[in-house]
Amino acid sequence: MSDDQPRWLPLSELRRRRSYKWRAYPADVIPTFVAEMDVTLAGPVTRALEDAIAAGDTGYATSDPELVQTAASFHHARFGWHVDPADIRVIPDVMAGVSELLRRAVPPGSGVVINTPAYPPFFHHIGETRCRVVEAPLARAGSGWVLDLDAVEAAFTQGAAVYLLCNPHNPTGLVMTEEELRKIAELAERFRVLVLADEIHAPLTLEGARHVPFLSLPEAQARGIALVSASKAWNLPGLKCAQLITAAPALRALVRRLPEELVAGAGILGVIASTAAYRDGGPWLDQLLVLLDRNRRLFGELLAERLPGVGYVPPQGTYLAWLDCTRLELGGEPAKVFLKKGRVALRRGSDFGSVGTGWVRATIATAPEILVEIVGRMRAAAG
């Protein structure tokens, strides 16, 4: 198979990797706790990196005009979002951007709204910038997840200054509707709240859902900054490259206040790989989405057959599975039981906020036979 087609890797090859995912636990543990895919690199990305290494192009990164142009073109072609390349700034990663923006946008002690269960680093970075977390939990509707707009409005009413919006949502895989995003924009304007839209998983929106970039809505532009990256969709997180996008004069001025050395924190190989991904990685990404769609269905079938006590809502986007294990009666941290008895490492639910007690997160971007093994080990651990 050509390297222009994504291919899941077997455990024998994956265990040769040196990333944290494959070095955090002994070799008898299957790791599925990190948002990292067990896939080959896209051909255009591989070739761009090989050319860079051959040329010794491993110096400091800079704000690259080719990267911002290809990022703008990708978002326009993929989502119909017109972005001026001049409004794109290179940063090391999304959370570095969030931290620096919070330090300059609001005073210490300001409330930052997140939709729990929430990506665990949100808690750390909000606290590290001396702001405080304000939880607005997602709600259940039928068999799925929805944004609780009443909870968001209540948090704004109580004085929160920033909304850290994660869409597609980590860990539930919820993809928010245009109507919901328009309501967020209206609330942000009414309460003068800054919206930091983490859209790192946007290219991983799956069949049946549609990603609407927050800043593609005219009414959102005065109150929003988008944070995007090729890192999740093309499996490049270790190369360190993301982008900030603005569309309003006041927020452009805020971004200009960010330290110049922030760009130097990005990796030159990340800049090169991201440019190749945005420019030429679309066909590979389309094939990856087919594989991820198959996996989310297979994972549901495996759970229904072997662990019917686990609650699972197939993600609308991302390659993450948010699993309700409370009916298994494994205690508040079922991830510990799955690790000790099943030798499978999942992310513990409590890391995602208090609503995550009794839950776990799994990464399902892996070979089908590994998914079968993961569920089999979970079943054995659950007794």
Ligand SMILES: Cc1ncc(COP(=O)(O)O)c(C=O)c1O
The other form holds:
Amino acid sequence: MSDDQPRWLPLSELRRRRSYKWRAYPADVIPTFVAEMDVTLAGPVTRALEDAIAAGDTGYATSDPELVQTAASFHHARFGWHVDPADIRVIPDVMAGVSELLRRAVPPGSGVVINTPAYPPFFHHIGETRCRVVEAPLARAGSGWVLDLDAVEAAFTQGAAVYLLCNPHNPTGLVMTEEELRKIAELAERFRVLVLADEIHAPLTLEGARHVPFLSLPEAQARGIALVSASKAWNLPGLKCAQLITAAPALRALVRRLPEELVAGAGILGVIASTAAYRDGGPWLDQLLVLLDRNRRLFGELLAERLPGVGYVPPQGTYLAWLDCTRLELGGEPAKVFLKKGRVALRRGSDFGSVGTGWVRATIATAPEILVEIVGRMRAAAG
Ligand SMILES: Cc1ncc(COP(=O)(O)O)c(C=O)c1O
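Alt. form predicted in complex with this ligand, vs. the form predicted on its own above:
Okay, now the whole complex, with that chain kicking things off.
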């Protein structure tokens, strides 16, 4: 159904989906463990995909000039970031870009800094490319999260070669400030560290926060490569399309060394949908951000009312909720208890690094009544 307003789907329709989120658990479980939204597609995306299907346009993807042009225009209009379309490379997904870059940019054994708690596949991909995880945990400041620049500097001092910077941050939803990003650029320059800026959640920056693309800062350009995608904001991850962006000659040369075939791993429907999303999906995205803003507030109210022992900092960006369940005394893996006793599947906190023991991550991009049900089930499980 084509629809220009985002609309949350009811469970009866969601259960017909064939995505991992809806197939991983039995039908009596509510899944909220994957960063995927329970929403209808943006009208321009639906129409572009329908046209492609009608035309049988399902061959191999290419570095599509329309996609790189619309991606550049979107990033300029949304964030004031001037990107030369010639500096954009189409890749299948962000993590494929991270792996390919790590393989070529640094020797095996190199340290890669991540801010823990960290998106679980970061650990896997760093290990799989024979690099080494160096944790620079985020810190708490008042009621929120903050980047610990001293921890980042300490990691650089100890010889880390790469900083896999996740901003907005998964799972905390922290959006880093321009000042912090400038400091990162300065440290990266001083210690000659390559910064891979994973900005996949950038279009999901919520009211009250401002996303500053790392490469929009001139001092960051010599040491940074950005990885962006329409996949999170317009809910297209299964269509396989992301973009890698450089702004300095040495890093352009590194990107040129990536295998030509990489682009063939992207999905043509991903290329088509991303082009439509970047070009015409802005109004839909703005509506979505309003819904997500309401959800992050509602989720906080529900927790305060029914599970006051759970610590929750509303995300500044993303639709993720990183929940401190340590006071519930459900053991090191509360996700197990929530699943077994409450039939609600949250992502295990320990997957995000040892700092996540006793925590869980939820996805709040869903209908308010499903959020009510999620918290109700967590409450029932917590006893
Ligand atoms: C921070 C972050 N990076 C990367 C990804 C994965 O992106 P892709 O499917 O493009 O590899 C996700 C997915 O949720 C994510 O949250």
